[in-house]
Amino acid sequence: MDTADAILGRRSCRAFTAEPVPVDTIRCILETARRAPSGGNLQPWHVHVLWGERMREFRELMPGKVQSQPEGEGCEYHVYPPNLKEPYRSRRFKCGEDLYATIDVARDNRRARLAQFAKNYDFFGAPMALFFTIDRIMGPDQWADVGMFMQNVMLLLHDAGLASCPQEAWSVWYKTVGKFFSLPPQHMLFCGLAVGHADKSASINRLITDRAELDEFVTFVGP
């Protein structure tokens, strides 16, 4: 596939079926994913791989959680900055206006949007996940590899004739998604990565994201 195809054709994918995922296709992603720069080639993303199993465990914890804590465990990052300015504070609430308009859910119908976003806890049904950790000393320049690396891999996935989802909603989770997998202390949870094939009959897989113009972001200095 074509680098500009794969681009332009990676959706965030909000409902997957059941078809599972072989473990083998996932490990060649990674191996090739690896390549992702990084600053003095530090290579500072660590992921776990859940699938089989094992997932349906992870799955059976959530539910309760969920229903008792409905916020969480709190976070030990934030997911965007307190008080959003613009223009940012518009392209998020036109994304999240968009997203529930593909499944008839009127703005003022909150236990309807709860509902769709706890659909993260169960990766939209999807049957693998990865999940993404950073060493605690790292800094936002290595944050910014892992997201270059997740990329790739969500690039190769889409290549591969698969659907992801990255979500930064597990990050109110941290201690439940570190408790599963035994994470070392200095490993800190930055997201999960929903992996599976697409519902193409899911209304609301068929959202496609604004982006802003060229000239909004882009300042050419030359020649």
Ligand SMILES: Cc1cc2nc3c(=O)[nH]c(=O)nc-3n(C[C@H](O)[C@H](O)[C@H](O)COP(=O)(O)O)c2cc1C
Given for the second form:
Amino acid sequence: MDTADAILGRRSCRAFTAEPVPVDTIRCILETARRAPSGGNLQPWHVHVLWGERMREFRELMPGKVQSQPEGEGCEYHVYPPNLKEPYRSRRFKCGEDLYATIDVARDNRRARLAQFAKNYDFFGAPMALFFTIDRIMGPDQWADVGMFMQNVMLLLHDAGLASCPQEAWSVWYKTVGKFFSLPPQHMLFCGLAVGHADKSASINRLITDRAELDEFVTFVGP
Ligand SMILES: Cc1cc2nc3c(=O)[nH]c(=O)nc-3n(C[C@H](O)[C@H](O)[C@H](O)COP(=O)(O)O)c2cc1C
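Return the structure block for the form predicted together with this ligand; the form predicted alone was the one displayed.
Up next: the whole complex, starting with the chain shown before.
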């Protein structure tokens, strides 16, 4: 697949089929993705790949937890800056509106919105998940490196006919995730990534999110 086609074709998938993903496919993708650049070649990413029986065990843990503690366990970092300013605030708002419109959920239907959001904690039905962690000593530069690595993974998944959804929603369950994987205390959870085959019949997967025009974020200085 052409690189531009992969970038343009990848989308966050929020409904998966149960069809399993062979772990060798992910191994192969990670072998390639690790060629991502990183400052000083630190390669600050760590990944846990969850599937099969262990995946079933993990997903069984979640409904009870989400029901008894819907807000989660707290968070080790701000997923969004507090008091998000413009234009970011409006972009986030629009993304939410567009998402819920695909499933005919109105803005004031809080219960339905929460129910949709809670599907994060079932990986939207995906049979496999990756969890990305980073050493606590690392700063913004290395977090950016992990982002580049994740994008490699998502593009390679798309190229392999697989779908994915990055999930910072897991950051509020960092203790549960940490305990399940016996993460060393110096490791901090950044993000989950649901992986599988897209359910093509699901209306939520029809969402195509907006992007700002170039003149909103690019300054050409020249000639
Ligand atoms: C780091 C990161 C975390 C994200 N966390 C979530 C999440 O927890 N749940 C979710 O449904 N989407 C999540 N997303 C998906 C974004 O909403 C999505 O990337 C954005 O709206 C653009 O849409 P697209 O990925 O389909 O192009 C996340 C994306 C990124 C990059």
